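Presented below, as structure tokens, is a lone chain in the form predicted on its own.
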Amino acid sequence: MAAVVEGMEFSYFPGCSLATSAKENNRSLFKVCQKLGVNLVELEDWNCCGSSSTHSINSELAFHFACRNLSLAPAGRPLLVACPSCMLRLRQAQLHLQEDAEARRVYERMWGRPVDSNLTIIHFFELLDNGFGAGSNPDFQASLKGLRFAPYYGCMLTRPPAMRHEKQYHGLMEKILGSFGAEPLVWGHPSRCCGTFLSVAKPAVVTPMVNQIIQGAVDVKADCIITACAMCHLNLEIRCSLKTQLPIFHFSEILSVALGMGIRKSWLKRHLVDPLPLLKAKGFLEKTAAG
């Protein structure tokens, strides 16, 4: 994708997590996009992408869930997605439609329109993968100075074999946040599975997985973990049983601080591990804004 240009407009699919449990991720993402001059137009009447347990219990239903969302996307405008799981489901559905004529016929019959073969589906990271950073924002080159963070991408961005040639964007958080003065740490679990929706069905299975991830970040003396996935963020906060825990931030929240917009108090209230002591210690508290 070409570099972001002020005034660019994207359709936007938030997905269930960003619309509910991770509203602070959604709101901070909008703030960052506004700062970049990008206009997000949320899909009207979108539905679940078919993730959670749907794709393993009824793969056909999950496929139709994703297809309905694709059918809502207006022609001529890229579709932006922030959740790695949603991205995976929508792109897999699009790939199946491209390869299967019968699937296209069913799609057209169900949704009353032909498959948009020109629809571009992009991840939020793709907006930032063309020179974005402190180099293009020189006023903020030290805005995150002193912050030691463990970048956590989760497993969804690694994709299944059928999508192995697509970009994974691992390293992007380190590159961008490092340009603003933060210190990315090398650690052992940047792509370790958080347990995803097993957190609901089998929390006893997920807690040891999450504890291992958190302990890995503690061991490298990270101040915090920064996530690429709202579901991962939720699991890391609710399923950790360690005595020592770390603040968990959405990537978009830290970008908001980096770009001088601060971090909203309403976002912080939604965090289960209090990030205020860290923000105060690093001098970021004065950048905290009301609302």
Second form
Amino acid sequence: MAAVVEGMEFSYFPGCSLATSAKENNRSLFKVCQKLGVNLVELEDWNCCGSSSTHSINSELAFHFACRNLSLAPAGRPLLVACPSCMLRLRQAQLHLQEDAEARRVYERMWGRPVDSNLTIIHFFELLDNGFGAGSNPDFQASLKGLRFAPYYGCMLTRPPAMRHEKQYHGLMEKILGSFGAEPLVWGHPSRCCGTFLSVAKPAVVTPMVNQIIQGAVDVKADCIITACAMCHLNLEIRCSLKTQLPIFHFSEILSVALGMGIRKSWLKRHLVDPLPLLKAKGFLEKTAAG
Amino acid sequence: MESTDTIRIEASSGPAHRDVISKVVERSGTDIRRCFHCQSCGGGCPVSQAMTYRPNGVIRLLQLGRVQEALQSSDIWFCIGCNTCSMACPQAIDIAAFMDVMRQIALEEGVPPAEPDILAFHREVVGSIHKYGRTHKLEIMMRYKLRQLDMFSDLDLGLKMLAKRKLDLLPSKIADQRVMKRIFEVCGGANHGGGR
Ligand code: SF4
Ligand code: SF4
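Here we have the form predicted on its own; I need the corresponding form predicted together with the partner chain.
To see the whole picture, the full complex is given below, headed by that same chain.
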């Protein structure tokens, strides 16, 4: 397993969500990478990618925020990003730099170095696709047996037209977790938007959106929803007003269970919808590590 | 919701109107003139229920010269830039980029935002990045709530998130203290996005 990525080293851009509100996502991701033999070096002094708000009101600011991060990436090492939204911001800036000579001049003036045209930005899912590409994981074949999950990608799968031909990861959660014995469900909302920042300014608009997603998963008798994005994870946890709430896991957390490293108590404690009863019922709790 | 089929055509759609369209096309890098109103965009838009015109309706307003109505609409503020519409659009129009530019023009021209709460939130986020180089969610929420004079809605949720350590008390900051100042200066100061 993992022969393809073993020994690889990446610069790592966590982004604000993984660094703060979704630390459990960050920590489990590090664990998984460790297990795969991949070394992550956090991008030194990275700044916020700008989030949804910056490009909403000032495109120029958003461009500089993304560029500063790109300028910090040391040569010769690919840059790994786990947040789909940060990924989009950084990739969009990079594409703009590739296409626009004036943008490159601005970059050089601001950051005092030429644009690194060899820098590759890759998403955590791509790393996993390479790591688990073969599909068979004999060591851990049935580690997730009995888990019925609704894979939730949110807007990770949607892109602006300029990025239409970039790699897509639809089906990756199903493929990987399925190879560990979990049962992926076909449902109606794998790429429905979670509402993002409107969750703060317009909760009344977001609650029905989130309810629809959770209800969709309940309807196909899912045990839980597994998310690709920390922002989605938060919204699904805080804005659901249904009686039945489902535990929501970060993909990296479940992968940690799948790989036999369990799920840490300190990660579970940070969940607003308690996943413990489910983990207990499925017999995954023995694998729950303290700390 | 206003039906887009019966939209009124502005009598005075002269050169000024064409200027606005060219400006929008140039800044957004996407040509909204290609839109033929199949409405595939609105079909998947997660917030179309909250909109007045829906995404293609805003484009239609522009095509018809009713620029002010488009700039004054709630729609441009409700759009969360999820790109669902772009994936559906047969004309490959980057609707999210178009919405970005519409908001920015509205701010630059001093058009009062139809959804001031949403703008207030954006300003808090950008302000936090200005200050720390990263977003400090607790402070963003507190300042936003104070600004709205609304400390009590979501109080339970806030406390729960604090207890679950979802909201850090202290900000995560970048070490280079000057760099944000420099970026904001290059972008015309700290007023976070035109207007006001
Ligand atoms: S999907 Fe594209 S062409 Fe169709 S109405 Fe929307 S913007 Fe216009
Ligand atoms: S990008 Fe905006 S207009 Fe398009 S689907 Fe998302 S919210 Fe709707």
